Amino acid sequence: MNTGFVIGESKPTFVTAITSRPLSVGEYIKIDSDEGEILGLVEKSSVSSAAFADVKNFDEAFESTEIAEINKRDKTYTAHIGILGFLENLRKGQSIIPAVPPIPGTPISQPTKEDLEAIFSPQKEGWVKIGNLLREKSIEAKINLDKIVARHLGILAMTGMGKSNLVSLITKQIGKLKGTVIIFDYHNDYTTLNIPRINVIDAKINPRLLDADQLSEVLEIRDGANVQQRVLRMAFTKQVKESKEFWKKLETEVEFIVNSEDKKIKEIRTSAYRVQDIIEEAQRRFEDILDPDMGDPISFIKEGRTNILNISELSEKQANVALAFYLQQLLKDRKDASIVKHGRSKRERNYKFDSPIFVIIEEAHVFIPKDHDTSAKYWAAKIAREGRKFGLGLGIVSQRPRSVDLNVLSQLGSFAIMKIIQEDDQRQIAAATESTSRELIAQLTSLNVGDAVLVGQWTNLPSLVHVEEVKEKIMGADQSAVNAWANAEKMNEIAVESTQGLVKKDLLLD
């Protein structure tokens, strides 16, 4: 059954159609061209009325309603359709755009359920369900897990639109396959994720494994305090790193600088006093975070598990250092494992992980910022470029895409984009995702919670999807302040009644 006809100037990638009913953005249609059936995606839809075209006041509008009701030809439904490729090839996972544009007058129709299932719900290994097509709710939307590990993933949306739910869902699906996932949890959103094979780790930093600049950041020496940083570099010797009494030895080295009679060193004595205070203060403030006796932090990560690395207790600088350390070590481990397996080196190499790893960085705009360099950004960019060769996938999650480094974003092969209102964010997404049309990006403002545009290599075609809710995710949703206040008031009343009861008992005892 015809839904409409191609009109106006058509192109191999884009056509306009007049339809018998208003089509929804995100709806798929079929164009019956001479070369074969073509699948298209409605990217923009509009309705116009001849009766209301030149209405200038209320009375004219009132009269036009009667005219519009009588005239069945009054409404014009227009759909702007992006061409996705020949249907027959899309069923095989190939997107081939027609060389000749559909001729105006070509009929369009709705694809069958079987057509869409073959493309969006392939029955192949590695494809898992994450929801349903937004406009065809009977069709399961599946994604290819191999592609996100091999070519990386970006999840971008405003806060509260379902980013952490999608992260939990992907993690849950990888967990069913006994894959290894590491989530750097900056806001403690995932430690209560109630899924099997989960391993929650409180991130700590072993100061012995850092270089002097990293230790300076962890101790929170100010960025511009160059002399203090110089003192720390002088004191942070190999002997300090290897000493059983790490902090004591470090303090001794700084004490040596303070007491030195060398004329050059005397000039930095005041800064050395300050470094002494900083080290002493750090031992007290960061007692639970800086642990020189913890061994290798990577050893706490378990293969075949969902590892939640809780970095919520760390300051931004400390989290940056910790993240950079983990990313560096994970890339090195996967490189060594790959080299051993392919027999390309005679040098003995030790590695921990036998199989690919998927790393997810929450709040990516903090660690991979656009406007300045960080150590975490350096290693994330390196993984984005090289990770696919060694089975190390990168997932980036952010509510501020405009603040994430574009070089890293553009290396990601797949995206889930949820509701985004800021135009700066939309421009950054358009720059990073070549396969996302302007019309589709313009629709991001109208998406609801849980709705997402999926583009890139993890799907056969761009699609609008409603992501299914993960019931096992307990934290991360908006908290109800009203309920919390009501419960607090009830608890206060109970406490008062309890106290009054005790007073009465005391009086009775007297």
Contents of the next structure:
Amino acid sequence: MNTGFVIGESKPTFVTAITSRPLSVGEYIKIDSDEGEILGLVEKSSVSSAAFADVKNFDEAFESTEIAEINKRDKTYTAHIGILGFLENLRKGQSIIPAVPPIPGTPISQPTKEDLEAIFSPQKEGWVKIGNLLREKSIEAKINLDKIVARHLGILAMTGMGKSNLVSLITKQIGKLKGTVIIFDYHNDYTTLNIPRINVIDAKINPRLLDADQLSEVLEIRDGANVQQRVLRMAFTKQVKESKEFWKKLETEVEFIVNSEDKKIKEIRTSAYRVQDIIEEAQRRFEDILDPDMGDPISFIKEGRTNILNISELSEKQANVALAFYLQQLLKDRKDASIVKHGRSKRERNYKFDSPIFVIIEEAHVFIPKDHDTSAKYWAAKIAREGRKFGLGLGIVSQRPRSVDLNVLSQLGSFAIMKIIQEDDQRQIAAATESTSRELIAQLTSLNVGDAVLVGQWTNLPSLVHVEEVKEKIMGADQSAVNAWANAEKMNEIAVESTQGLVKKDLLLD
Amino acid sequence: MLSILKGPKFEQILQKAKQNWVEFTPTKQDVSTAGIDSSFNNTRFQGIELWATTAVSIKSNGEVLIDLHDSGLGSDIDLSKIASKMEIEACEKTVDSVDLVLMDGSLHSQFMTRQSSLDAMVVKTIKKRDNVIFIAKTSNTKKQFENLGSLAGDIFYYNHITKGAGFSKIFVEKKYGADKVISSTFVRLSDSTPIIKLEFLGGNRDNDEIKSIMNKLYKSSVGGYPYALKLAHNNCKISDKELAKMVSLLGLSNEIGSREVLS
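For comparison with the form predicted alone, please write out the form predicted in complex with its partner chain.
What follows is the entire complex, opening with the chain shown before.
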């Protein structure tokens, strides 16, 4: 049955249609062209009423309601439709845009359930359910996990719109396939994720494995304190790194600088005193974080598991150093594994992971910032560029896409974009995702919690999806302050009651 | 500016207008109404002109009853006459289909300015069921207060005396002949809306009839103006763009002098 007709000027990638009913943004339609059936996505939809067109005041609006009701020609339903390709090819996963635009007057209709299922719910290996199409709830929306590991993924949304739910869902699905996932959990959101084969690791830093600059960051020596950094560089010798008593040896080395009678070194004595204090303080403050005896941090990551690396205890700088370290080591490990697998090296190489790894970086704007360089950013960018060759996938999650480095963002092959209001964020997304049309970006403000626009290689087509809720995810939801206060009050009452009961009256009298 | 219009006898005219004004708030009466309007447009090509005229009769619910078109190539064609004739033709075909037929414009101007050959046709059509009313949004006639030295049109003074719904005393004009007597009244359908002018053929109208007609018009009016007439106007417009389409259809696009219609 005809839903409408193509009108006005049509293009191979875009048509406008007048329809018999208002179409929803995200709805799919079929254009019956001479070359074959074409699938389109409604990117913008508008309704106008002739009766209300030039209404100037309330009374006129009121009178127009009656007119609009009786005039069946009163409403104009206009849909702006992005052309996705020939339906026949899309069923095979190929998007072929028609060379000739659909001729105005061409009828449009609704695709059948089978049409959509073939595209959005392929019965192929590697495709897993992520939710349902937002406008066709009976159709399962599936994503291709291979593509996100091979070509990376970006999850971008305002806070509270379902980013961590989506991360949990993807993680759960990879977990079912016994894949390896590593989540750098900056807000301790995933440690309570109740899924099988989960491995929670409190991220620690082995200072021996760092270079002097990284150690300086970890110890929180100020950025501009060049002399203190120089002292640390001098003291952080190979012997220190290899010493059984790491901190003691490091302190000894600084002590040596403090006591040195060398004229040049004497000049930096004051700074050396300060470094001494910093090292002493760091041992106390970061006792749980900096562990020279922890061994190789990578060894705590288990293959075939969901590894939650809890970095919530680390300061921003420490987390940055830790992340850079892990990313560097993971890339090296995967490179070595790949080289061995393909027999390209005569040198013996040790590696830990046999199969691909998917790494997820939460709060990516902190670690991969747009405006300055960090070591985590360097390694994330490297993985974004080279990771696919070695089976190391990168997932970037951020609520502030405008602050994430565009070079890294544009390397990502797939995106889940949820509700985003900030125009700067939308612009950054448009710049990073060439396939996302301006109309689709404009719809981001109207999405609800759990709704997402999926674009890129992990789907056959751009789609508007309602992401399934992960029941196993306990943390991350907004906390109810009101409930918490009420519970706290209850607990206080209980506490008072029970303590009073324990006090013997006789004693009180005494 | 207003002080010029006021003139020396302004207050006296207003007093007279107040005496003529009947306050009346219409109540909605369900009737079927059709609006009729026509339009024409033309463009010139090297001494010849392409013209098009339309007339539309349309009901308030958007149902098009009559849709007439004419077009051609010629020179010095009286397009207004063709459009007027089509309008009357549309009216003739509509009078039996609806309770009330609303013509856009003035019966006065029909009798005064257009070809008198059409008058007989007009009269015959209107008399057929006596359900045709001419409605004008603006009026320049200075009949009712001219003996008091009015400077502005009659509608100006009625607009000044009240903002409420009502109508003016019926004014009868007999100068066109016995069979072409025109009764007219200025009407405001609801508070604070512009006044419109209603004209009827025949001199035997009374206030009750005006009230009844106001009730019928009020049912499907927006902002004090019958919606059927608005629809008719919107549906019969021949824009330059549409004329350009015709030029293209006739294969005249490449003719010298045809460019301006496309701009």
